[in-house]
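What follows is a single chain, given as structure tokens, in the form predicted on its own.
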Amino acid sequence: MNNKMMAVLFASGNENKFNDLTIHRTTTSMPFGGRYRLIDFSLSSFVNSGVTRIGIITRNNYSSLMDHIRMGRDWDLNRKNSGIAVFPPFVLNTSKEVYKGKIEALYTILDFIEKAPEDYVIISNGNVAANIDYGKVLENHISSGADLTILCHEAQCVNSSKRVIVAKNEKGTVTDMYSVEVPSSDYKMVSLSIYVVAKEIIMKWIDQAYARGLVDFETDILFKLVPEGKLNAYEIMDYAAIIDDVKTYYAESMRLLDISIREQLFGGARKIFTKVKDSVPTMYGDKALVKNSLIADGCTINGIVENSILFRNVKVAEGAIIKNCIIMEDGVIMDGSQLSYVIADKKVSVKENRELKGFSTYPIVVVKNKTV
């Protein structure tokens, strides 16, 4: 075996839990961290680990994703013999139905997986923000002797979205797996829905499961394999986050204001790449006051910004006050307006003397292109 990896990335998931933020985009193209999209973290981790053959399975609203990744040039993926392959969301070439689950989606691209020269496959959701060394993951997977390795991290299940909890022994062998949707403040070992598996094994599993009409990859395949002791758990010790609703999007964005978190995500040798945009530096007026915030390039700030994240080309007028907010690209906050716990999508304009206040667990979302 050549110990090389390819990757299959799911571009969509839980769009219905993002409210207005995913009307025009997939989960993976959600802006995150001031200048990035969620997909940047997956693509960068792949490329930094030598994974250059990547299949992206789409579902809906993926035009913004296509515009962002283009031909993969910004990740050095515009190659002749590998690079990015984007697959439409239909079950079969002659069908107009969207795939029902991961098993069905993977079955439609078995030909892509089979023809690839790599011996291992990374199967990943695209809504994970992390900086992962897949070379180390593969080494651990091979040494474990397992059929499949699940990437996990210790976290609280504080929202109502589905989480897969993993229990493992001292050798890393998975001893139990189950789903939860009830919020809890307890720390548990949570699956990131990222898997490393030999190509021959995953092809056999998917072919057999599809023939039996099974749909859910975790419930219908992985859960049933736990008793065999052939699943391995690999814990990500650095920062990792699953972004799958407004609450987790806001909370994980705010965590980036912690320098130790930023160092784990951006500070190492494995860089996070994104679509390059040539913007001028941010300009700060004489009366600008900025505290504990992430400010992208191209902004013009004349007001007060505290504990907030501003994307490219945001304009904050004199007299405007922004606290605990996320203002996406090309936002305009006019004189006298006060914003607190607000997520403003791209090209949102807030007129003079407006006041918008949400709460940390329930931020106000202002839809793209909206004028308030």
The other form holds:
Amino acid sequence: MNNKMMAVLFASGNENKFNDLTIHRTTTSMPFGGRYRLIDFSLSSFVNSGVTRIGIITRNNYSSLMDHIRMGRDWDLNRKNSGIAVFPPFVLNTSKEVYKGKIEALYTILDFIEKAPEDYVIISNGNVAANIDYGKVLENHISSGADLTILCHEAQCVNSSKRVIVAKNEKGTVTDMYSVEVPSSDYKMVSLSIYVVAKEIIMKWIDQAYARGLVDFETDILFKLVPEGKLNAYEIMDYAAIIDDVKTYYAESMRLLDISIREQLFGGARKIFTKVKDSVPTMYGDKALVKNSLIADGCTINGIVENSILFRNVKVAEGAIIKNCIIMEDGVIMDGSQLSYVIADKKVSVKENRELKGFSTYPIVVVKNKTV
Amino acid sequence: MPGNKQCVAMLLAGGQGTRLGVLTKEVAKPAVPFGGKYRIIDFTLSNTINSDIDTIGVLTQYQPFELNQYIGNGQPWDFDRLEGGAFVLPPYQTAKSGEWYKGTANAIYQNINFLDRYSPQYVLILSGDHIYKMNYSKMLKEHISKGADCTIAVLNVPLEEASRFGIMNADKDGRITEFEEKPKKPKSTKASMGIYIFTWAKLKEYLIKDEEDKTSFNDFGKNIIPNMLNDGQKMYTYDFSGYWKDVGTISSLWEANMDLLKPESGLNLYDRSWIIYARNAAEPPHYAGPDSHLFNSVVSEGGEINGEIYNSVISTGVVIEKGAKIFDSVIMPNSIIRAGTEVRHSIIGWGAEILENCKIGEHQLSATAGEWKIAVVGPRTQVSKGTIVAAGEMVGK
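Can you now output the form predicted in complex with its partner chain? The one shown was the form predicted on its own.
The next block holds the full complex; its first chain is the one shown before.
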């Protein structure tokens, strides 16, 4: 059995950039791809790579996450040994407030890491959608002889969120690392903020950094290690996306309408698991006209749907027109409504003959439970 | 001794289901896919757990592996209990004897030890090949309040169809006076649904007696029920109304699938207070492509739909290529229909692949609508390019 790696997943981050989509949830519990939450991609990648000891560090709004994960059974993580451990916001007696950065957060769970029998730790942000084979990553990490491996992919920096750019030589050794916060259309090697590192090494680093009052894992620890040549970069060639604001959420969702992207994310033996909801298959009525769309189970469709993603149990009445939209679970779009470039959160109702129009770079967000 | 269950369910899943032909060559009938993402057995398993009965024995001797794997620890139906749960019970050897289940009654007889483990007061006998939603706890309540030894669920059927069923003749209180198996001249229209509740002590007595009778067929309908009736035991009917269909034949299996497309059929799976559970396939949402046309159809997850679909049930993980046309058909999980192929009035088995430009269920244009027989392509069968499979034909391994 492959139990060489354990994982620590950060559930929170950038919640303020999702407009109203993260009022009720953490980034990692964002619904994505018609029936998933972002965390499903991380958990499924771990499980499919034999990683079954997973600590999830939360900071705020974590009740929807807890509700989604329950005991981890839907990911085969309800184990006697290992499984999921959720760490609610942890306040150190010495700091008197919720953790400030990754260093402090990791320091609060050093005990969890130390007690685990695994030799390596995956440290991951929860805002990445990708189907990653960590077995291959670990092989690469060990053969590189580096202290830490950074997972990265070639991408544009489409928004103003902080991104870490990595430069590497042909051996994969990281030669430069810096952060940017300016959008640009150039393709760069972008860090996914997922790391693989030996347990003793990460424990030593965190212990020392915390003692010195350092906060930021990237700038205070990793950047300083670049000159020593101790960092390795592993490029994910398949689909990978960092989702950290409404713009990236919308754009990456729409990329799933491309079959080659779906094959990279869902294809093959490494399935993406999610909470099972026992929905019925989707029913298309006599007046349905659906083109280029992803449709989850449990929908009843009798209107026009184009270039859109419908989550589970969405109802589209006859005469409704939905184009370039994302309609989350239990949405009801009534007769004569016209929606384009709309992201409707869970349980949104759009009454008869309403018109909502956003723009591709600025989709309209309708808040959970609201009626238009 | 573990447990002291009020009622334990025993599901008879043993039949070979020969009338389903190639579909039951490798799996038992209850494991045959239904309705896009279900298996036939999901309906009885879900009815059982929804009726608050948490212990069920699934009696099977024909191709038990697939069923065993499907049911597993029973978790998808919430049967993973500390006490009780779902058990697949194939025939087994004991020190003294060991034999196949000779009949439905013998199957229960051979599992007397299993039942006694839970010392139930009542035993619910179910069939694994019916599509319906039913609250057995209401039937149990009636059984208890009437102090019955046996209660048989009955459905009112049209008089002209009554001779196809086991008919219960009962007095005005529902007490059964006569049982006729497939009568030529039915005296009533109350057809047995093959769902029985017995008071366990009484049934056990009759099972042991029946086993001693070497001339017996060891069958509930032929032996146990007539014997109990002859002895004047208290036997009552329980009236069920609602959708119910025996899917033991190709045409009834096809019809039941088609009933999903008609709200007026009464087969409604959208009722969240009576969920039909199934083992989940972990597939992404289905994709309807730019050239797809989906009309009055049911589509499950994981599909890639680029063809035209009319009045059909498309199951989990099905690929329909551009230019393919599906009419009035059931496409079972993970099948592939290649470009230019037309499928009409057919059942396509799971994992089948129909290559380009085939005509499946090709009927003569002179035939009257509704009179075409169902064509069947067996599971994991590949149909080569340009093949014509006539209406009513069955191809496959």
